[in-house]
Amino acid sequence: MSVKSALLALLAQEPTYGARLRAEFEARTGGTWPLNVGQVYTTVARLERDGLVKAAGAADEEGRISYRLTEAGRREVAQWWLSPVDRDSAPRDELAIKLALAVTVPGVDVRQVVQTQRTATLRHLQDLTRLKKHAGDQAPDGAGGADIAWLLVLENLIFSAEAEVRWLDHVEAMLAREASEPRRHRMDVPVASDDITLGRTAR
């Protein structure tokens, strides 16, 4: 997630002060990324030494300082809604390197893991669901934009414990495939490197 690139949107809209870049912020990501004052003074003075933001004015009588956005500072959000996401530097999942390593660790009980991963899987996953219900339920007819965003969040966060529950049913089948299987003797062999799949080489 891009800090950054967040609370220069924020800024196209306003001037404002740190704190309330932060409540903003989680406001309408429903707070599930939540962050702390500090590192939202620490991006906005990088994002001033950069020349993206300046002070708007002189601090106010609580010593808070507002700053806007410069107009470098505009061409870096309007080139940020019109880029993708870049997917080529793919953030480290803990599950999937905690299951690549369990298959090659002597002695570790990797179904065990799966099992124990997928029941609290399926328990995050009804809390969303519950969550949404309720939302559904508390918006008013016509919701804001703020509701929508909110919306949005906690169903990519669904969709992705939808898929982290297929994906735990697919790894538990290709560990009783495994167990099923002749052992064969493999010290020796070259493996194309698409031949390995979650530490499994190729039979």
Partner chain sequence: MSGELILRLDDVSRVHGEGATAVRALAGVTMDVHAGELVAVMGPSGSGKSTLLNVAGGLDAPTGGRVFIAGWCIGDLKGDALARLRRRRVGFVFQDLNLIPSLTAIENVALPLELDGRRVREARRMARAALQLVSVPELADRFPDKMSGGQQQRVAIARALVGDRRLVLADEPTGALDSHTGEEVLRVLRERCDAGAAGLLVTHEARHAAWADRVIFLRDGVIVDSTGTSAVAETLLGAAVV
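Switch from the form predicted on its own to the form predicted together with its partner chain and print that structure.
A lone chain is what you will see next.
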């Protein structure tokens, strides 16, 4: 997630100082991705170095300096809204890697690995649903912008957890099909290129 772009987007709304930027970011995302204030100040310093923000005036009586966007900063924010989030460079998914290894390493109870993960993900989904119910109970009608932002983030997490459970169901069904109807043409994977006789069929 680009903290830089998010802070620029907040500064496009109004000039403000680092601690308030952090508070705004966390309020709008329901504290899902907490920032430490040092990270915010470091990012703002980089934005200033790159000519995207500049001080909006002198420090106030508490020594806080507010920043505002430069013209280059406005262009950068506009570009961010128009650009899709890059999904090509997908981060490594530990669960996908774990299951890919589980089905190829002998002696692993893959069904149990799947079940353990599904239970954990369901628990997470229950927690998210409780948060959502609570949010709905608090503001059933006409939720304000910050509430909608928080619900939107919650729904994103719920969809992700739900997708993971569905994928685990799919994995389990695939494994069950494999067990009952093993594919005839498997790719034999030689352990070493000069020892072709070691090639074996994964089970």
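What you are looking at is a predicted structure, and each value in this text was computed from that prediction instead of being measured. Positions refer to the first chain, counted from 1. Here the rigid core means the biggest group of C-alpha atoms that line up within 1.5 Å when the two forms are laid on top of each other.
In this overlay on the rigid core, Ile97 has a C-alpha that sits 2 Å or more away from its partner position between these two forms. With a cut-off of 2 Å and the rigid core superposed, Thr129 has a Cα displacement that falls short of the cut-off between these two forms. After superposition on the rigid core, displacement of the C-alpha of Glu71 between these two forms stays below 2 Å.
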